[in-house]
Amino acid sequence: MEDLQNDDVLIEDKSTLDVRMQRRSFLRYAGAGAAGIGLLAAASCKKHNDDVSATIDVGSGDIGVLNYAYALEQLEAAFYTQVVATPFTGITSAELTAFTEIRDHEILHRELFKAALGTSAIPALSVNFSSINFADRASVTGAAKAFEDTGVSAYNGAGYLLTNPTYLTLAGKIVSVEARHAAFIRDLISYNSFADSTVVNNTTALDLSRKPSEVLPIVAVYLNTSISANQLP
């Protein structure tokens, strides 16, 4: 596994963000301790095929769940990086600021998972955003809504699989941020739709959840890389 004993963990996206976090800050942000990091350090390090034509399986157990989340965060980070790089026609300065903040959140989420997984991490994914017109407001916000709603339901549907409380805490912190993103995007599209019946069960007042087997087919249209989660329930 990747050595996490260095003084820094580099969190970087050359086109958008270059932040250097002290190792202590990383562990404090993630809520991780020696036992949590040790779990991944003790895990077998699986080599993945970088050929985008091959299917990449996220793995099993906590490693599998973290890789699954890492894949989704890669996708979201790439999407918002493009949104900010090529703003849609008519975007306001306030909207651009908000999308920039969301982009930075997603990059940080992606890099948190990458740093924690080390050599157990799946490779960088090849995205396919050909179905999105980044110059069109409705196309961008509609895609953002799909990403955020799906992402929240994905965390809800996989978080319970985590056996290490450190990672469960981290997932809880991240999904709450993703829910804030989803609420913002939904209200951009239709005011006060942030918690309507399409995402919240009105009977139980609980957010909807999806299993990995339900989520991956939804996001597959945005990926050239084929991803499977056959070792997860």
Contents of the next structure:
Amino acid sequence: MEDLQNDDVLIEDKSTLDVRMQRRSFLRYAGAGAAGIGLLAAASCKKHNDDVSATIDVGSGDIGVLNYAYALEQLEAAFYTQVVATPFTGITSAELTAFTEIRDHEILHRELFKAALGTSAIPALSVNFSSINFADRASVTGAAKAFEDTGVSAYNGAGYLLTNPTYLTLAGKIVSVEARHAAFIRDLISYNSFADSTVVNNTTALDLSRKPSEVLPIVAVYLNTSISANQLP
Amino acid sequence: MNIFSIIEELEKVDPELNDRFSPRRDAIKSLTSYGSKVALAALPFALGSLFNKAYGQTTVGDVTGTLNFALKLEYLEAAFYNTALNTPGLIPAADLAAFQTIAAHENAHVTFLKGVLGANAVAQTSQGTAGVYDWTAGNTLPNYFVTKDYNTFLVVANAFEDTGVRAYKGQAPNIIGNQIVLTAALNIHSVEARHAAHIRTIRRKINGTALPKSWITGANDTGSTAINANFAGEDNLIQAGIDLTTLTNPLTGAKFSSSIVTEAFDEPLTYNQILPLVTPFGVK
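Can I have the other form now, the form predicted in complex with the partner chain, not the form predicted on its own?
Whole complex next, starting from this chain.
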């Protein structure tokens, strides 16, 4: 409830912006502590009637799929930003170079989606990496593997939802790079595991694909922001 | 997985679809009446043959043509790796497991695509000379299998995998919206990308350098000009109408370099662009 009220405060303060921008501001300033509580007290008498949920829905149709991808890229970019900012113990210079490149690939993916989506873009997400020990090689590479494999399965599972061939091709251009990242990181963890049977089916040799409703619970542990894709199949 | 949404979408563009399918649509309904007991993996096979029987087309731009094109490329890759595994002394022990994995995947892709295409699958013996390829690509490459030239073999593997990724990517719009077939194609596409990344990793180890990276930098970063054409256009800087080198990386405050821009996106090739790259080996 406190979150909802905080959100309302910001809507009051910036009434000319659309709801998504307010929530973005909310996310940026959430946790501001005493200042937020003060604002809450001052504005509580002007509470909006419409109940603004703290959950961000990616939307429907092609825009929904692109926002879903944008959400995942935000998560990956934030993760690798932290990996490079606080490298794990024993990282080699070659590994740091590779993680820096991967970071920049993911930031670029994020920035492209943000620019392409324009006013349709969901806000910046608040991430929570408290489950990852960034000082520990196994923790970081394990999380990286999970992000990349999940990302590949997410793009694979959502591709058919796109109706615009340009968007489909764009998603295709990105997913194969995510698969390259996945293979690289898997080989770091265990050489020759680039396409092992945990991701590639032994019989059909097909990679995994997952629905948004399967992916979002996997990534929820890394997010303070709640995301839904209720308008996607 | 809603296979009826595909049929309904097709009905929008093809009012006679029901007539084409009849009585097969009922057969499909019977199939799904098995409910969740029907393995999802079995559905593409059933649907694939349904589409083939309904349309029976052979040109690219339709499901059958697209999948047969993919099958021809998988035949090539499977034969390439099978030949390598049957050439003692070519692959060092350290890399044997990787190529066994990759070969198994390519052979499984062949089996999968043949299953989807059913009677409409092109025969392997239609490729090359009675199914035998020219691994020198018309004497443009040394005969690495005969000389057990692992480095050249790796260059060709590098080219095949990166080109395979480009081929699947280029075909995706031809099967847009097709939940079963497009998703399967995407699931193969990302496996080829995993292969490509690993072969590049092997090459780094052999070279003893940081190159080639597991992702493609610029046009042709493989160090072999013989495969320049396979990487044509990979140096594209523009995505969604935006020159990405004009964007600022908010973290660093600097513009994204052309290296990062080209690495972050793999580029597609069309059927007509792929064909000249593989016909010298015998793909028809």
